[in-house]
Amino acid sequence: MLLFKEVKSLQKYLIGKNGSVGFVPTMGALHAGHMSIVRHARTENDISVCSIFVNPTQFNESSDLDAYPRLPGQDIAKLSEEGNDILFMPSVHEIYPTELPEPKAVDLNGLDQGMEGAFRPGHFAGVAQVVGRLLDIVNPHRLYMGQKDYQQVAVIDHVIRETGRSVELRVHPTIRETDGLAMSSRNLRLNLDERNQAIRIYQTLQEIQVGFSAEMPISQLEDEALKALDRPGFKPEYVAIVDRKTLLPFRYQQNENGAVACVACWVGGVRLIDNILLEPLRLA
């Protein structure tokens, strides 16, 4: 695996290369979930390329930036055991280098004030932001990014496709823990009583779905989702059961998209997400 830190080198290798490139982003402290991501990446494409930069513009809290973990010599040995073909890891300097010009903003459609947009303001503008970064660097044929994070994945896609880039974005479906516990960087926050308590998220999803197939009112499977993550060591910040292409909330007579749930939720003093893809009940 080669190691690029300016973009430069990185341009200049990848320039003399024939063939497709997936581009998987990520902010390192990686797990198996993005190992699953980069193995999809690779073999699928002739290059491989997988990015590890905490990016500073789309943290709320300069403490929560601190607290991010960075575990730069474990993630690359698990991208070389992989088999990823290039890995970046470049300074906030060569992301945003002073003479870089303000980039062009990008209406957001709306999807980026809802759920997270709503608790973290200007959190999407930030990742939006990075992103087109990224790819302006990378120019990949395909870019890989995980289910987990539903809502930046819907404003990712809205960008690419008002922006006019051909890259294809590809979405990974969220890789569990056996318990259910959807894999996070932020997972390795959680102290043992903590992460054993968390799988209270994913079980709440659940009952959500039970709910949906049998047509509950939404309001409702809401209201009783931030019920069941009201207890001790949890603090639930909402629980939206929305379009899952326009991130509205969800009616059942407009089901043409389908709908998502999505929670967040303080486990101690860690942030988690995790979100459902909510299917009716089919009769046969």
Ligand code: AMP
Second form
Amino acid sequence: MLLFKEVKSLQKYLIGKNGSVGFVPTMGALHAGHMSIVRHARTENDISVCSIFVNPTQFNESSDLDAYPRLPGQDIAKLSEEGNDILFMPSVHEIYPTELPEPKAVDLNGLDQGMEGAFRPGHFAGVAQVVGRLLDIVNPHRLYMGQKDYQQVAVIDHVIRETGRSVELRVHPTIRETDGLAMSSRNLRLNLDERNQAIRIYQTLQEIQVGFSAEMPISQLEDEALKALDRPGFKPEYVAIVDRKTLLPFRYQQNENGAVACVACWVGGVRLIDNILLEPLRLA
Ligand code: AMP
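Got the form predicted alone; could you also share the form predicted in complex with this ligand?
Entire complex below, previous chain first.
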């Protein structure tokens, strides 16, 4: 695996290469969820590029940015073992040089307003900014992201179409621990008790699925899920059942896009998010 820290040297290398490039942007502290996406990028393209960059502009609290796990040695070992071709690990100055003109902000069409956007002001403007900059640098044929960050995928899909980029977005399902907890770099910050309790988040999403199949009222499903997560050591921020495309509140009467249930919940001092694609009851 080749490691690049500078934009210029990465671009010089890529310009001399033929074939398709698959790109996986990450913030590091890599786990099996990241690695499954990297595997797709590697097997579906001639060259796989993974970036590790903890993007300051998407953090709305500096304490969260400071506490974000950073494990570069371990990450390099995992990516090499996976057979990833290129790792890009830029500094903040490489991504945001002072001489770069301010990017034109893309209208996110309200996709950034609810859920994460409501609790993390400015988060998606930061995500759109960094992904735009990374796409400009790497210029991949395919961009790989995880369904774990459902709203992020919706925002980036919109940005790609709105800006007329030719990159193809490929989204892969959430990889979970055997007990159901969605893998996340932030899980490293949970103590053992919190880690064991955190499975309650996915269990609550599964309970929503059961109620959804029975067409229980959406607001009741959301309220009951919030109650189920309101337990010692937990602080749920939102449970939202929304249209998979528009991210607007879901209505059974307007069901053409399907529904997704999204949740954000603090467990101790760690903020976790997860989601489940809700399926209607299928009669055999
Ligand atoms: P992050 O490093 O958290 O910014 O994540 C980088 C990419 O990996 C994003 O596209 C995430 O959605 C994806 N990702 C994170 N966790 C998982 C997971 N458990 N399963 C699948 N993809 C994931």
